[in-house]
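Below you'll find only one chain, the form predicted on its own, shown as structure tokens.
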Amino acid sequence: MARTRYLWAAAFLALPLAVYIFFVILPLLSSFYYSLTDWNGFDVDYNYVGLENFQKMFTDRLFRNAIGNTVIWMALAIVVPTGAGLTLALTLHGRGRLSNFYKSLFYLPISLALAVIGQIWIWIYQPDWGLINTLLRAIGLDHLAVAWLARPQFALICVIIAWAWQQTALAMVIFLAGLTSIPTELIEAAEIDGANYGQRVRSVIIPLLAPASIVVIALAVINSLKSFDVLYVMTRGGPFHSSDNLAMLMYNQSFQSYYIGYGSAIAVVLFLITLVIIIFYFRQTAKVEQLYD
């Protein structure tokens, strides 16, 4: 019975992780492989180069500006999607049948892919009817309405934004599933301690967020690193470069220029970088795991 029950198992396992060793793992041996060569893509003969991909990096001033972007965006990420979520959590959580319509609105965002929002907040941005430059004109700012994405100062941010704007929708989920498992005689005993809603946010509800704060947090940064579609929709990385992150300039590199060696060099340190947030997610889950024990 035990061997007819593994035998089962593996038959019903065998597609899945084939297609999944097809499309996942030996992609990912190859990018380890060819970021050793000058491959460019076409060419049958190529030359294996050893390390000289990686030590082109640090000379590279395109991989330099999409370090700092993918830095600054790793920081937003944690701030922004994760201060707002938690707001909204905070606000609708408890608040009646009319929260449930205001949650499902807030919930939207997530269920678009960011492809498709990156479409909307192009129109947004847009410079002659756009949201923003309408509303600055209707307001007597016209000297602020600009063309957002073509400006090198702001395109990285607005494409953050409207990224962001998804990730919020995604914290405030989770932080709503945290509040709802936080028992009530605790926040009930601040209160009848003389503990205002502020001081209840702070030193009751937060602290026993921290698990939720941890997935958000980590799901955040995560997601900033491997954000590529939202970026390529919106300004495929421009003007001038001012919105490359990794993810980006790896595409560039890669089908733009056709140096896919260097370009799959970019992908393995995006991958290490990756696996190094992976794994200190794990270890702080399990630290929190072992406190709430």
Contents of the next structure:
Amino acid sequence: MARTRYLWAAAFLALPLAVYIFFVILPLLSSFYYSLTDWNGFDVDYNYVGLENFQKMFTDRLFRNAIGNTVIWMALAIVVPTGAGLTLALTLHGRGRLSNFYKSLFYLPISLALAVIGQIWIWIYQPDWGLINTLLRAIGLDHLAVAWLARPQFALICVIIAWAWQQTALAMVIFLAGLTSIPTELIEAAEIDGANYGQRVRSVIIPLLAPASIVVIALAVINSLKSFDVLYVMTRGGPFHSSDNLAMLMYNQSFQSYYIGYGSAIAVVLFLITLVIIIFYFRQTAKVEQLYD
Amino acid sequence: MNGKRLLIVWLALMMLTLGVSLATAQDTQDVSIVHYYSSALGQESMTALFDSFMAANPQYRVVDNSAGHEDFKTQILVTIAGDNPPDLFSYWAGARTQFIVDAERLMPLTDFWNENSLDDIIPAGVRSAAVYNGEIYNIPMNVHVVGFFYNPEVMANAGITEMPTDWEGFLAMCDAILASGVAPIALGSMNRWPAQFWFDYMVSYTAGAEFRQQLMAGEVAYNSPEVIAAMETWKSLVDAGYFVADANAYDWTDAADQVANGEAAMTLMGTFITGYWNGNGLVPGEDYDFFPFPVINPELPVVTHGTVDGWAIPAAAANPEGAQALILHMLSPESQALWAQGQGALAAVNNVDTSIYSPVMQAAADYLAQVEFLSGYDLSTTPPMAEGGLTMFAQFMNDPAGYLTYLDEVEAVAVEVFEK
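Since we've got the form predicted on its own here, give me the form predicted in complex with its partner chain too.
Whole complex next, starting from this chain.
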């Protein structure tokens, strides 16, 4: 009987496992393999170059630029969606029917693909008739109405804002769920003890939102590392690589310059960074769970 | 039915499904095609050509997979490198084709060319775009010439009745347009490649076409005095305020709209702009017209830059016979006429009734017949080099003052690419 159950389990797991191995594990391993070669993507022949692709990163200004942009993106991913999501959640939590309407409204970006969000924000940033420049001109600030996505000093930040718009909605939902799980007695007790709203948020609510905060921050960081679609739609890493992150540089090196070997090496670095963050995330989650147990 | 039997039935069903799938995949009467004519006009004309092919050749069914211009570059790489290529794909003649030929991923078509006497219908100048390493690999479909496309009304308002043929005349014209309150030149370099035409002509007309070919092959340096002089000539135009501001904020169609709307007088673009404008209801010769890039140094040979779009068959194509039949259909005078009119292109063959050309396209065709044809920048040098160069053009349009630094940076790319 037990053997049949195992056979059933194996039969049902075989297909998803095969799909996972074929579409995730094998490409991952092949990326590691190609990162040690000089393959251009077309040639049947290519050479084993050892760690040459990884050494190149130390002298490649495009790589340094992409690492810098990735760090900026990660830092803003921790601050902006977390802060804005928490503020929205605190504002909308338990405020009746109108708050439900606003929750739905702020939740809306999650239902949109990042490519769609990118296109919406392209229109918002459009220099001639975009929302931002139209507003700036309407209030007499014509000199501030610039071509946002065409300026290297603004392009990355503009893309991050568009991306954060969606991430904020995700953070808000997670914080709202976290707020619901906080026992009302604790907040009432603090109120009876004379704590004002600011003190209650700082000393009771935020500490109790620790599990939710870890999820929000980890998701924001991981999503920032793998962000590609919104960047591809909005700037493709431009103008002239100013908004490249590691994912976009990997794409450009692999499919525009046909340096598949170097692109794979960048993919390996991106994978390792993400792995470190995921391990950190699981450890923190385990610690918090232990604390609550 | 007990558990074991159910398990056996389930596994049998899975194997049956797999078997049916494999059997279906054996059908090779489909002719799969990937192309980058995905705009409304391009797709409409291409679909009409596929329909007429299938009507004349019922044994074939065209499986059409069009992709956006930029996405196509990645898609075709992935499908060819992954040994899952289409039977036929559109491709730009020049260095990009050379790149795949060198990787031995394309099927030689010299026999196909000779058996069908294509020399009789494809002019020698266009044929040169088909030959790589002594064999034919890319069958030309159409030719695009790059020149100035302008708004006659804006020119007339600026008091310009005759288009310039020399550099002094061009500068005087730009000054007159500027004085009339309109930006002389629109450029939409958001996707970088539209700026390359400026670099092409600047180098060809200040240092010569031969020098430019050497530059494309990595034989001379990007920070050489000749290229510096070419960039300084280009910079003088930007500094004079001739270009619409923030070129990198706009695509080439935006620049075309700026000219059509009278916000700018002209744009340096390929003849495919006529297809875009015609689709928007503009009348060739009335709403827009053409003149070639003016000569800067009369001692240097006159050339035209442009594009030859063609068809290539992957070495691993499943149905090369079907692909060749489709190419022959594309080269018929009727197909070429339909394509040239719909796409705003010059036909690749010489047996097309040229009365189908608008006055603007006829002017471009006449010019092409007189001068040497050279592919545009990103079709003349290797893809990794082109990537570096295209980035430099966008940098230059953002801040021309840094041109010496950009040239040093792009030369560093050239050193790596050409292993200097």
